[in-house]
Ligand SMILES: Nc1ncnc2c1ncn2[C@@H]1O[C@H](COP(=O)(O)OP(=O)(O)OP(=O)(O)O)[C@@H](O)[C@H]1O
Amino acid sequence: MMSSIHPTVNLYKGDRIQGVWNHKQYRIERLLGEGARGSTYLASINQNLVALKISKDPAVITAESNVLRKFRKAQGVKLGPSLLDVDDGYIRQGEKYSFYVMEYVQGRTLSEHFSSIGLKRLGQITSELLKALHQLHLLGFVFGDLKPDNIIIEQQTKQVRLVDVGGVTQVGRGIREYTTFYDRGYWRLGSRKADPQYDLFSLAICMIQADPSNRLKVASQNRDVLKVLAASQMVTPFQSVIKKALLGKHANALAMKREIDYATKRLPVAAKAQNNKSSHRKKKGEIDRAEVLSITSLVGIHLSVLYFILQAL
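In the form predicted together with this ligand, let's see this chain only.
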């Protein structure tokens, strides 16, 4: 096993990849993004656009598709993109890599939105996120790697969606993946153990990032994010709720949501007038995509595998 190799798999427009297990064939359109654990491509199958994540490390694919499979069982709020397929495929007759296919969430990420976002909209987005996070927390998971790049505002519905589940962690365990600036441990304001407050902390940093004058980079030198918050004038109306989130003082996501909603309502009218066109058409017309993947019943042998492994330890 050579995992000193970078997990990136380079694919190009027009490349085709066919699964060896489920036999579906995908055509690569373009790169959506790449990170430390693999790359995500926009791909198409029968004229439909999908997002395809591929990695040289099959464990990444298995772990993330496991998470998406669990989310599928969640009722109500959509947590993460729907999972469509998990398979292995050969790239240009060469190496075989694992990949999974998910719903393509079309829209702009929150980081691309920041420049045009008003306070009122920021309050709404945060509130929606908190609602989704609360669902996630009730399921016993923490999102972990919450950051503006992983938050997409859907173009059609204006709904807020979370993508990239690489950081999703069972409550009580060590956060699987995080990004330095959004990590509570980095700012020395708490542990890296997964609890609901971990996500609320990251969300608070996202809000501070919305301030165009944010000075997180500078603040990182003395690791004092509270000082930066105090200087972030744009988010003044949310200052106390953000501060509570940074200090882990919200009982849960709903409690923070209530305070965000309250602060949003009390925003001065000028701020309110901005951007509220978008708030009208949301949630309607959201069609649940048919879930293509069927849950294969497990081969009975896996139980004996479990048994052997646990015995041997």
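Switch from the form predicted together with this ligand, shown above, to the form predicted alone and output its structure.
A lone chain is what you will see next.
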């Protein structure tokens, strides 16, 4: 249930927040993002950069920091940013707010990668995301607000990371926070009840968005995302997997991952086969031209012999 408190806290570069309980001081550098549940800022402490989420609703800070704590239980993947600090703090004229501090994941969002992403890389990124989502679902949670802006490719490691846990919802409950185009309820293909298939639907939309030829916003007038998928030529090798995700036909994230991995592995083989086919056509063409030249030369010889015979007569 959403709080009636408007959560946005306006901070400015140079503002400082002093923790009441842990006594750590953070300097605000810039705004990273705002949502329905609060504001996230880039902050610094001891020359280290961190992400600081602050809200006028303390329940938001409690809920999200608890989610990040639970993320630590995931095996083999980093589900979200590491939680570093949770506290209350005073800013400016004695205003007190709850906040938590987490790891600042440096990199570019998936939406920023769309202009240069290739089909194989898209498959790899999707596979990594499905592995992370599977672990999250095993913990009994759905990410909820899964979209390209909440998916970051780390600058150094190139690993795929999920950020902004504001939409993370316990399985069985109503999705806490979502974005229209990535919400299956908006496309009339399911409810907003938190289940693993909700995340898989959102991920399918992310894949469709990677195709620069699609017109998702225009198509949303009719809310027929299956037509958009059919027209998205870039993701043709993944279309059957994506369609199953849109229709909620995958048993779980791991099942979808297997199909994505299989389709991705086939990409280089298909390309090689195409190259071999082209090479075969080229060689065949070369043989045909050689045969024509040979026949032409033979005809020329016979004509020359015939000419000399006629001259002798």
